[in-house]
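Only one chain is included here, represented as structure tokens and corresponding to the form predicted alone.
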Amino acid sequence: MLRIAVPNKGSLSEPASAMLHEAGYRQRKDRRELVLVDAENEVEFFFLRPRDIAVYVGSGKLDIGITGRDLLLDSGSPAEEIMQLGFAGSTFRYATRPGTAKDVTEFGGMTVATSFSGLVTQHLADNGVDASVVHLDGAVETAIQLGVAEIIADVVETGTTLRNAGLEIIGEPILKSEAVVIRGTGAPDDDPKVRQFLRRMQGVLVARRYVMMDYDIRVEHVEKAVALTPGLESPTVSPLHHEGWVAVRSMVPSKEAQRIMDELYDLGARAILTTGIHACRL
């Protein structure tokens, strides 16, 4: 069996259950299951904190897992990413009081306080910058007030949890994060049952983005209707009992699918549906 460490609770444990339910994979339904057999899809899924699956894959003890890119790139772990799942996104940034620093070349000297020890350790390497990393689990604004660090590096969304500790994000993001399926370094790249799990997530990625938009128009409007709806070959396009007339069917991006209608529509379209994709291969 495919053994699939999955994110037991945080940010990353919802939706990457429901991403592979919608993939058509069996998922716990009591939170205290720490394993999962899915004996219909050949797979096993074991139930980790988001931090220790990519200790767990990169040992080799799990073939892949479902983890954010910051906590891979933190762990040191020999794990790699191979693909992105676009979910739980968020940009990891430093923080300071405004006048402490400009930007990473001027922490020299000073200590930053972040739950992310491994990456920042490493940042401040890339950037040949010789400062102290002090390791904090949960909330790290109040080090700078508490006189821990001079410098924070933490997760930011909005920035306003910094602002009201009076803090200030100072320089580049030091990296953006989102949720990730990886595996350990060095694995082989054909494995047909990683291979098969990739394109059934894949899959559910496409339906996510797009719907299915069927419409009818006159033939002498088809090569602009299409132009509007070309899918992702090519469109479907079926001549219609009503003489002059033929049904287009195409993939179009679900963000843009009103847009589309309204423009179809002046065109001469009528009978214009969308259908949600819950699945696909492409």
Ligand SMILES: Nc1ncnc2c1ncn2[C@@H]1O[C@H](COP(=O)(O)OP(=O)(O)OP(=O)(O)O)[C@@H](O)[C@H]1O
Given for the second form:
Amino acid sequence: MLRIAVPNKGSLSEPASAMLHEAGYRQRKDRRELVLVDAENEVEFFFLRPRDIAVYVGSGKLDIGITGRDLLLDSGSPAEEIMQLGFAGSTFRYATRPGTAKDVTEFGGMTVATSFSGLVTQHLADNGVDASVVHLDGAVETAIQLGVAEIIADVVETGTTLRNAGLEIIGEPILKSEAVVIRGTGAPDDDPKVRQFLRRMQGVLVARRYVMMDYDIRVEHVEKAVALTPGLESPTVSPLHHEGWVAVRSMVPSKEAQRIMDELYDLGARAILTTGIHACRL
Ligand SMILES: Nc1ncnc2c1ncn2[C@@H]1O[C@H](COP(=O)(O)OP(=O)(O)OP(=O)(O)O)[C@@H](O)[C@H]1O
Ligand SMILES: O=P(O)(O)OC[C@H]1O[C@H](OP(=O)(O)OP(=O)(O)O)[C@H](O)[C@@H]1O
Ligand SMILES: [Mg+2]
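Okay, that's the form predicted alone, but what's the structure of the form predicted together with this ligand?
Zooming out: every chain and molecule, the one shown earlier first.
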């Protein structure tokens, strides 16, 4: 059985379970369930605190896990990122009250409050800055108001939380994060169960990012049309009963589908349809 760690709480939990469900795995119905066996797929899921996942996977007790890149790097665990999952995107940044400091080089003698003290301690050391780090569990924005620190380092998605606390982002992002699949370093590259799991997750990403596009077009315009819809490999072009016309079928990125449909229409394509992709293996 493949043993997989899944976040049991927080921002990563629901999207991770939704993605696993789309990939055909059983997921828990009760949030208090901590272990779930999916016998049909020969997988055992362990629902763990997102922060602990890199520790379990790095120790080799679990084969793979889903966590945030920021949590993986903060843990210092010997686990490695093997796939990006495209959700829980954020940056990790310093912020402070206007006028306190411009960037990390000016933090000498100050205190930085954060829930990611491993990451911040490393970043300060990399920049040769002698500042103190205070570890807090969450809601770190308030640490400045309460005089615990002059600077905070935290996850930023929209920036609303910082703005509401009267703080401004300073310097370059410490890192860009998203949900990732991790495995222990030294685990074999070619484990067929892990490969199958990654293929399924990749299938979900493709199904989410692409739509299938079908259209009819006159033969003389087909080269220009397929240049707009090259597909992942190559589009399927089939003859139509109506002479001089062909039908084209190709995968296109969903974000660009409307623009491509407009351009195809202008080229003379008709009966342009898009349909969602439910699942796929590339
Ligand atoms: N607002 C957000 N947008 C995107 N990702 C986020 C956001 N907040 C946290 N994350 C990501 O979620 C992970 C942190 O998960 P964790 O469950 O520990 O914290 P949380 O989602 O803030 O939940 P909690 O309520 O327990 O603090 C990190 O990878 C982080 O980058
Ligand atoms: O840039 P934004 O869109 O505002 O999102 C970022 C905020 O979201 C998370 O907080 P969360 O609500 O999880 O609270 P926490 O600080 O207690 O973890 C994170 O810690 C930031 O505070
Ligand atoms: Mg949080």
